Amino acid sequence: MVTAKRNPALVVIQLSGGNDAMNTVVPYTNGIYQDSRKAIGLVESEVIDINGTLGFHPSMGPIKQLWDKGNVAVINGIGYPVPNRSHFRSMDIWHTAESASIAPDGWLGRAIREIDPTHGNVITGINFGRGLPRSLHAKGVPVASVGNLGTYGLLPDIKDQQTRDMALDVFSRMYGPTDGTDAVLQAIGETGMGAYLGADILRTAPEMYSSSIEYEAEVEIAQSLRDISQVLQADLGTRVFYTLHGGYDTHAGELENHSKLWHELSTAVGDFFSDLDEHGRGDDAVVMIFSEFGRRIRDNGSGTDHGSGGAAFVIGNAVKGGFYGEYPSLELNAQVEGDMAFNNDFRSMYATLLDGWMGIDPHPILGDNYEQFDMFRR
């Protein structure tokens, strides 16, 4: 579990699009699946078992050996009340964690924020991207947003050492604390020395990093999550880390897609726990696995269309591993216009995380009480 000098992080992967849980965990002995998905049905020859009837994709065995060792909870049918097909809306219901209007700053965002209310920490949180997720923004708490870390920095194409301090000095009183200014100059001013100081801290993370865990090279989820290893053994209070994994609208194509897919997702996610245990921190970080929803039941005869009830995935060894929930039926009365029911709400899930991982009140940032799961070992 967590160690008494360390504390606990945690790592975000948002699969864009809409990832289909019916072929991520697959169904695979129900005759139901297999006639609806004419298609793009996975066989029992083809899928990795967990349990005699449902299965893991093929691509996923690096999740199924953390899954064997008992560190990988699967949620079932999770998602929310009333739910949307709209990437906009939906993704932005997950962010904020607010279903029935439209929230102000996102759910992460007020998590550092509890965390850190002074700001004393600019790199309490990162994003590993581009731009800035919508769960991360609060009003006044600073987020990096880190694209590659090997070259993250200000000014980094200026190579002559005076120069660039004398470029950097200017930057730093440009945005330095002033007296009378107005909110959006001061908002600015703060961005702006938040970007300044967060720089210079994570630009050290790379040189105390060795490791022989080699990522997948020319996978932008692999990189990401070797710089989220980086900047996690380095010791910087980083607790909140956030990354996205995109190309998961599968309307067409979506057995080639899928694999390739799940490929890089699961291989990098099994390095970086290798990564980690190879340093003496795997009992540091738990890594949660989400998408906006799943896809319909019926195939479209070579993809799936939008649909809900997803599957998320929360991992690490502290995590008490197995199914939580039902997996929703497929049977006609109980789906929803086609789709899979939901049966777990996603702000369960992130309530157990506040509370049974970061140790987070999870009311002041949820608004509301909602039921947590039995998910981490004591």
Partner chain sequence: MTTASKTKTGHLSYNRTVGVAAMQGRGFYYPWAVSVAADGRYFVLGRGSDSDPRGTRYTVMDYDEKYYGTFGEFGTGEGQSLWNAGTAIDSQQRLYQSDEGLHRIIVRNLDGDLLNTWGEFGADEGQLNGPTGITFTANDELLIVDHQNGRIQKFTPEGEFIGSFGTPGSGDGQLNLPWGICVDSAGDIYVADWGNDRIAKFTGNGEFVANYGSSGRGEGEFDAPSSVAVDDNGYMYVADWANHRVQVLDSDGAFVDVHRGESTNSKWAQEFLDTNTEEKEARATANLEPDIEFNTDDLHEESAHIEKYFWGPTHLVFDNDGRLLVVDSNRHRLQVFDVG
Given for the second form:
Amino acid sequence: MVTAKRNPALVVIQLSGGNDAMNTVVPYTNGIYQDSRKAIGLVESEVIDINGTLGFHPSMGPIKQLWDKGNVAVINGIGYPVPNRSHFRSMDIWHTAESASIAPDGWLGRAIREIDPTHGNVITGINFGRGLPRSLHAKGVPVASVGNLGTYGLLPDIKDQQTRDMALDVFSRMYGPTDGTDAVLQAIGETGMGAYLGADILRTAPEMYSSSIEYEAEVEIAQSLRDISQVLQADLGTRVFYTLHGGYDTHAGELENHSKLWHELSTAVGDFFSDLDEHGRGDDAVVMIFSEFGRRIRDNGSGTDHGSGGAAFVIGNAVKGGFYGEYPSLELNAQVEGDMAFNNDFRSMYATLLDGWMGIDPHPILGDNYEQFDMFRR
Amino acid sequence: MTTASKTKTGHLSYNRTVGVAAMQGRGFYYPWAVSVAADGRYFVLGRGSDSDPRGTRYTVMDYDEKYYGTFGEFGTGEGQSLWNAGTAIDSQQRLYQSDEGLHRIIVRNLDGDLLNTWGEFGADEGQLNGPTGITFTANDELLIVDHQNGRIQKFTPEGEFIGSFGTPGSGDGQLNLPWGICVDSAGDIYVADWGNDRIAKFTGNGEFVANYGSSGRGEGEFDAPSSVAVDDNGYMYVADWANHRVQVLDSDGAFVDVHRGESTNSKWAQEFLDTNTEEKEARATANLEPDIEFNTDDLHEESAHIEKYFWGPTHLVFDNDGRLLVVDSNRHRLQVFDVG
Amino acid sequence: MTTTMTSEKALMAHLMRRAGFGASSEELDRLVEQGYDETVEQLLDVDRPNRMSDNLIRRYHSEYSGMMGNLSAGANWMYRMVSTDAPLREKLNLMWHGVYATGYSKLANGKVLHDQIRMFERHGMGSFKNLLIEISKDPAMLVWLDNVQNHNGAINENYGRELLELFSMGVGNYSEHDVKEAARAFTGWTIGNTEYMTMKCARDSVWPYGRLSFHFEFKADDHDDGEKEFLGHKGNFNGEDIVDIICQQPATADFLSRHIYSFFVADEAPVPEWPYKPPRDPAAIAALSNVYFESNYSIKAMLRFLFKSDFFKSEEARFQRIKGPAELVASVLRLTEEYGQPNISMNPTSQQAQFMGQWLLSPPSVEGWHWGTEWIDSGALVERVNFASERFGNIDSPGVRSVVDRILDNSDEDLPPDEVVDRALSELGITEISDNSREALIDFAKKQSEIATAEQTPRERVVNILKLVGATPEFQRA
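Please move on to the form predicted in complex with its partner chain, as the form predicted on its own is already shown.
Up next: the whole complex, starting with the chain shown before.
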């Protein structure tokens, strides 16, 4: 077991589509909840009780186990002023940490710049998925986007290994140092070498990895978290990991769909921490789970429409488990256009993670001071 | 099967709208075609969106918008499909669907259980290249519009090849990317000849009878018709797809009636608005039939702005009570018409 | 540096890379025969058709017809880029989309963004004044920059500001007072059913029956008809008057000229640096500005002048641009000819541009994308290289098949390594290449023949070379 102090890593899981917070952390004894959720309400016999009034969705067994260890923080009623119920715009707001105007840079991109201002490590931040979410985007900040760790790299479709090695050799020659007379060619060359080396480094991660944990096959989020575990354990200096779990836009057929999603997600998160713990690395990572918005209090007969007021999770051995913030009132006079009001600004959670976990000054990243939670054990 | 009354004059009067947009579950996501079972239920086949597999499904419902569930999946595996195109029910109440992406036919029972998948890509006899409209003859022979091959093929319900007619082209008896098909009570076959802007009529044996209509926007003219249904009096009801309207011709091809659509809120639409009251209120203040000066002569634009109009009608068929169901694809609904 | 073509053909390849999405070697031969000036005129003809008709796209791709989302609206556009006989029109649309960058996030309606691009098709090569009026009336823009919230007596400055800063003059050429006065002049310029439409945007609603397209509406009772003072002029100005005054400004001529120069001749620094950094070629900007005024603001006249100018034709201008992602994708697909017919694979294909950093119809902000070397970070480069090399390596694509046929002269025997490399470069439009890259490719061709197994055909070996040509640094540039 390695005992040297490592730099803490943040694993962000984005639930795309707007997770129904009320059917995730369920106020199952609340009469308004029961009346509003005639078609898709969860009842006492179904939920996993937490404290006699709130319960986890029935599919969240593995997360409940982490909760029982005291490692799960639930941030209730998380959101921002003047809620936006468009997927893209609201996700933009979460990505850029800017709710009043349209900003091009992401908060994690800015964080990566703070961590590694000289870009000494091209894989300080890695997105698992194709294309870069705006949260990781910042001018001049290199971030790798890995669709599949097993096949990641340049020219992956050349199947014959000898030919591919030859082709990669050509690539490194073509993108090698130039005489410097053409500044653009030089810039392309440097980036090309960065890509070549980054792919080369990442390729070592699966080779070094072995685990007794079997992540669910053919479940994308499980495979992504396994990939993240591999890179984390390879000690490549990656500090920010990012991945998506999609399908939370449950306008219809919510009972079935939401169950499947939370089964996939909580099983994967449970496996991820078991994997890290098995390798003595459970203290090195914290997982943050968020979604762009919550959903309407009242169901529509088969699902729920876009709403506001969500729930976020911060999970890890270093986390002081429990509820942060009040569960929003469902009383009619407390509702915002038929939705739960927010009572925790999401940037407070960001500030807590940056400062309390990552050890970075949140102010330049978030552009303001936000009250922080007392969420970490150290 | 068509059981339209004998007293028709081929005139359309709007009855109601059924369905609502829904990526999954109750509702439609680009509905493409509909079959009506003997028990009166509507089996609405969804095309879905290429980027989102959830719409590739059947939604089962009835005229009163009672919802019976969904089945069908996007994919290339057994029983899965990519580009749903046509649907039909045989006398044994087996449900057929064509997939013009994978060039095959999927057969299920009305509960959605998979019974059979058949079809092979190619241009030889019995092979398919883009099967679209499908229908059954009175003898339970399956007619398939093999559209990229420019022909109609006839199969047994089990998928054995019986015969074919038509060749690609624009001459008499030729077809250019045909789409929909139907059979009248006399056994004659009608094809929506999409690329030639006309309806082609053939005998049950595939001999060419006549073409109806020509390119254009006027009465009796078509722009890329997608579907045709014929009643017992021989009136032809045509989904005039790129003109975004339904036209009726008499049995000689003379113009009878035309309709742009006049959709109203379905039950399911009303339920959505009742749950989302601020949207309902804003909608109540809006003029949904604005007077707009368009900067293009593409009728696609008019239908994109005026919600009650048909927007890309892909299929039409009679239900068991003689009502004409028009699949209003881009608007995710069926407009239902009585035929006077 | 090695040149792979005659100078005449190399110039034509340069023109087609810039005014279009590149051209096959075969097409270049035909165009050289036709003549340079004649080809320029052909490119300036915006009425030439797309081989893929709207009906054909809509019949197969339901969502490219209804366009509730932006992925489908972007893919619809990709079809047009790939199949058009008026490539300059679509190329220019890409430029305008970068300048008048309007994004899906706030609109939640792919169709209205598509409508904006179609507006560029109609006005993008006409009078700049008309274009500014049209973009000011464009429904997507009116929502995107909040002019729907710009009311008589309660102005919202957003559109007025960006009109001056990003759309016409650039910072430093107007005062805060001018911004406010411009905003006043645009009060009452809104969309019909404002409340319902913007609510559908904000709620991302497809209910009950899909999206509704927006239409421009002028609300006279919400228009501030009072006197305004704008850039030294006084009057009861409305939006058209503001545009008219803007168009008379030398700053506008220079700003537009610099955009056009950057997009068609050589990458300039990003717009925010313009006030502090002189243009690469001040004389070219001055000459373009001159044409702007002489032609009464005709964009077509500016482009005609540009393509026939020495500064464009010069060797110095060759490969001085980094291909934008959508441009790169379209140029590969035009060579491979894999979309002769609609195919369900268009969605993931068109999404490749997004993976490379340019999500069509979803720019990062109203500033658009930063171009030049900023297109290429390490993640984007991996995507670019892998995409081009994978597509050039697919022998089932008709375009690749005919490229291989031409390289091998329809024979079935290996060519000498330098010969096969030079032909492959020429076929894929790379007219000059560094000696370093060329030698690496030739070494690969040699080694490949040495280790070749009996099952591998000469055609497959050519395909491997094509894949590597798609991976060259040179291919990243236009």
